[in-house]
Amino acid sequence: MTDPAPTLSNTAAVRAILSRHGLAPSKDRGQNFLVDPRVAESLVDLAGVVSDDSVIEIGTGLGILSRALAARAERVLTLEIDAGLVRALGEEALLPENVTLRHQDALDVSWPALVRESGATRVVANLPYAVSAPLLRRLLDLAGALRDWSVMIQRDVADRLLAEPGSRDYSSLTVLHRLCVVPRREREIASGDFHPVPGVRSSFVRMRPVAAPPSPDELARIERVVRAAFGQRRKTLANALRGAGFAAAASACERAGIDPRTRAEQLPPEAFVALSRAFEAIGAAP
């Protein structure tokens, strides 16, 4: 069942609240701002957020997802960058009490910290198309910290983060959110439900953090060697990683019990994990 298209008075209140503070959707920062509050309230539903959660929310807009978030979670603390956003959020009394607004970058915080702070349970947000590939890598340090998260992201970074081994996809962001996550895609988003209108569909996916993932460290050494071996896929396995600085690699592919002629876009997800530990345990990652 397809929902109701957004009222054009929706998209005139973002445009007349926009205009009043003398603003505009920045395409440098992935402005698109979220037009209908009943996606919003969809969306929590779909993220999972109870009466006792404390959430984060990253990229506040106009506060369509924040009071959506308020309405269901005991308190939201929500992250904007940009300051006449800020600026307009007070002036026209946008968010409820229980939101805490912080004029902040969401790649300059330690999230740790900021999870340990907030006492957030989870994190809920419609991410900047431009950054959202780096928001998502910090997310997984939070893998255990977190119930979950549910972002809001272009549909071809969600066919990336849901891509099987073998398939046009299957990347580096793939190996890493399935070491610590199991992803699945909650709901299409239409492009009419953003001002402005994006050039691309969205996807909204919940992230549930596996059993026992990696360390934050373990992550580090281990997307060190993904990284590498996805950075020349056509290239095997062994002479990617050796082009990229990883000496023996050769041997540690053995170690790891992995052809070293493969490539990586045949490997599943554990097999770096192995290979991994198998440069640690010779002693020959870079």
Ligand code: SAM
Given for the second form:
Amino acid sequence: MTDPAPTLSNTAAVRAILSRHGLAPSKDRGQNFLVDPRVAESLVDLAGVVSDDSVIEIGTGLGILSRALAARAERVLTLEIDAGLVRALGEEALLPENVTLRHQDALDVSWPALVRESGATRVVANLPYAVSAPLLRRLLDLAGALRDWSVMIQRDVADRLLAEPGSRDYSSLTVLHRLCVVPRREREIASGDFHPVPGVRSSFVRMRPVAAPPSPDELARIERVVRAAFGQRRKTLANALRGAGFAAAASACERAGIDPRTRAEQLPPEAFVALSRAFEAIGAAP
Ligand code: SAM
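With the form predicted alone in hand, show me what the form predicted in complex with ligand SAM looks like.
After this comes the whole thing, all chains and molecules, with the earlier chain placed first.
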């Protein structure tokens, strides 16, 4: 016998909890809750969570992923911005004992300190899509500190993470990620696995840090160059950089061995490291 339509009944359960607490899913907060515990369990598998892991989750929601993580990991620290959800999670006793819930804006936390203090080994999250870009950026600074991290994101954001130089999707997000991690799309998730059903498709992506990721300080320097270079994609590299205040663009390109007439999207990620170091070496970083 196959299981009876679990998604439907779980959607009803999610609705019922929200309504008991007078809550409605907020679009601005990216509240598309997973409804099927088996999907949550498969994400924990794909994230490679093991019994000695200490996991940080961003966005607790109603705790479906927190519970699946807690069944596998030693402990889970989960951050939720929404006071109504935090209250509902407590009143409904939705979280097991090895889960610590913090009412916290994940954009407003010192991530290196949080990882250090909690002893976290991994981050696993069904990210709020409205703020996935800044959250993904913060996670990059943890490449030297975590085993890896796995996130549910919009499928087109996943496409950008996986894009190759010269392709339409190759962007500043791609370059910064590929300098720090090897991203792998582990699974596509059907829209019907969420309540409410999101208007975009979703991918679950695991990011494994490269052997020697740039330090957070170096990554910040590289990021300034990358954002300037991609800021005006139609311009040549040197013109885009000059337009963004990098006056010595031509000299830096020459020093880095890069043709100043090329365009940002043609350059492999390592070229931006060379360019950033060239600006530093000639004392011309703005
Ligand atoms: N983990 C749950 C699940 O899989 O069903 C919920 C995921 S839902 C896509 C995203 C969650 O992140 C929501 O509960 C939302 O309130 C929360 N959230 C949104 N912005 C946040 C932020 N800046 N910091 C922490 N949590 C946030």
